[in-house]
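Here we start with a single chain on its own, the form predicted alone, put down as structure tokens.
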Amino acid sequence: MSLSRLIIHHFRNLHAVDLELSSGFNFLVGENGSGKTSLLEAIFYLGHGRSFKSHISNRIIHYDHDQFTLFGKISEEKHDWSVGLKKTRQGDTVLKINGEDGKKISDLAHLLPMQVITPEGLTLLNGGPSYRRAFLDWGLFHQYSEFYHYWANLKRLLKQRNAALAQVRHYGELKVWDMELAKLAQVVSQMRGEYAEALRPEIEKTCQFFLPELEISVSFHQGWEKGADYSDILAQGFERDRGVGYTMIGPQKADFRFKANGLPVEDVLSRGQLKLLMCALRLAQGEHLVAQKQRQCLFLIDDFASELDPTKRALLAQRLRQSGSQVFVTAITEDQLQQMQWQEQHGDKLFTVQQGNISPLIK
């Protein structure tokens, strides 16, 4: 499953933008401040109904214009979907699937799963939990159509619980909320613990390939004391969840930890292995995907070049080429993309960006 065809308009500084891609590698040359990223940025919003820079949409539409619209084509061997998204300033979304009104963003998000790698995507690592939560809710969300019902439910229950905190006085006036609160943890629970036990030896394996230097282990925590009854530590927490106004304990502080030979990888590593460890998760969790689900994963790559030396580049070009993904991949300079190896007989494509246009590059 690949994009095979984008229309953009409005969106950032990309004013008019239809292009033909390739189901490979999609090459993306320009300076700084060109339009790169926001074509990535496009895609990803097209697949999610969101950026993944910023959460605010007048940020994103041009600065002239009321509204942005973007279009894409979705192909498969026996299958194609398009797929139209406007947003306007007040705010509005229309999402049309195959011409039809009132799909849900995830939907999109079901058709086209995606993996961004960007210089900021280090977060994953050095950032706070809620990263980490977010990866593994990504697999699992792809995985397992069952997974966004429980997760969506939980999240209300909780956003519920931590507003009744305010009002309640006495732990019984919660306990029929909590009941069924701890029922959804312990599911939503032990799907991240059964998905991060499978992906971890995926992970050791690709992080032995980019760092064999060093041994990479990882562990789930589930946000409370392993074995014991999580409606036991509500009841017991009433009284401090009251006082603080909101829920202190649960699957909501859930992690995925990473470590590099017993330490935190925060901890011990440079940036550079940072970005190559990150690079690693992402393409073990899309590898995994395919393997479960016989489904292709998009990579969306950001500044290539950054914080990778020529082997490095090269190790990466070359796991990617044998997942068979559709890749979209940024560099200021063409020379940065030696070590992707072209290949004009796979179809890959190369488009230069100056100024917010965007135009293909005939090798």
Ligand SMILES: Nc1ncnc2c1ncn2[C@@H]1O[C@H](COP(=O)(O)OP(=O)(O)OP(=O)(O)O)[C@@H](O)[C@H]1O
The other form holds:
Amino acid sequence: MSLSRLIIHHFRNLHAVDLELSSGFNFLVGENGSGKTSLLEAIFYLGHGRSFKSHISNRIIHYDHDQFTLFGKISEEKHDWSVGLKKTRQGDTVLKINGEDGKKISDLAHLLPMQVITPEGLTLLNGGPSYRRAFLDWGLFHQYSEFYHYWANLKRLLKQRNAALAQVRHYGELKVWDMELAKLAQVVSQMRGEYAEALRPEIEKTCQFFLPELEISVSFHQGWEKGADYSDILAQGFERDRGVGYTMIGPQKADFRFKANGLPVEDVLSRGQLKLLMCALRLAQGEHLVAQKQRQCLFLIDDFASELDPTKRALLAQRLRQSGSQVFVTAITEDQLQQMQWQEQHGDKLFTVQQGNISPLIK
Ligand SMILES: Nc1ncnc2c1ncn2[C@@H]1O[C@H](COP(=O)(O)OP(=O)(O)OP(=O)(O)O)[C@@H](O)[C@H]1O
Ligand SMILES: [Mg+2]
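Switch from the form predicted alone to the form predicted together with the ligand and give that structure.
Full assembly next; the chain just shown is listed first.
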């Protein structure tokens, strides 16, 4: 599966872009502020109905325009399909899939799995647990169609519980709801735990490839004491939760932690090593999806060269090639891409980005 054509209008500084893309590597080269990240952001928007940079869509629409539009043609082995998305300053969204109107953003969800690797993405390793929960949930979401339903209900029940904590006086008033919450928490945590376990060998193998000098270990924490019944935890914590006004313990605190030689990675790894580890995790997860569901995901890699020495750049390129995925890579200068070994014969494409205009150099 690959994005074979992309048309963009008035998305940040990208006024009118129409690209035929490679199903392998697409390199985007341009100066600061030329529009490289915006192109990756547009692809991400097409797949998620939201940005990875800003929650406010009015900031994404070109300053002089009232709406942006995106169109993508996706080619799969046996057929092509298309997605069109329009967002207006009034906040309206129009989504078409295969030309059919009236689609919801949630209809996009499973269509275009993507992995984003940006300098800001290091929060996966040095940010709070929410980034790592999102990482696990991404995999579950693409692998199990029922996961989203459990996850969304769990989120809703937790929100309702937090609101109810301000109103109830006795635990008896919450108990029935907590039983339902506990059941869902158990299901989501079990799925997360099993997925983390299934991913572990894939992660270890990929880390060995990128960071053979380190022994990386991973561990999943469900958010409450292992083996304990979550409904007991809720009952025991009622007075405390009522005092603070929210549920302190539970699946909303789950984490997936990484250690290098037994120490937390964020404390001991260099910036380059952190970046490689992030790439390893995202590649491992992408490959796991292929293995489980025969579904390829796209890789969006912003500022590919930063933090990596030439040898590591070549390693990353080699591993991405092996994965057979469609890859978008940005860089400021062409020479930063040298280690990525362009392969024109394999249909790689190089685009130059200048003040919002994108043109192919290698067709
Ligand atoms: N809503 C908008 N309308 C028009 N231009 C915008 C809008 N939002 C951002 N820009 C501009 O779009 C340009 C493209 O930014 P982008 O982040 O894509 O650049 P880049 O090529 O990734 O640069 P860098 O190498 O510095 O990361 C910037 O000049 C930015 O100021
Ligand atoms: Mg950028």
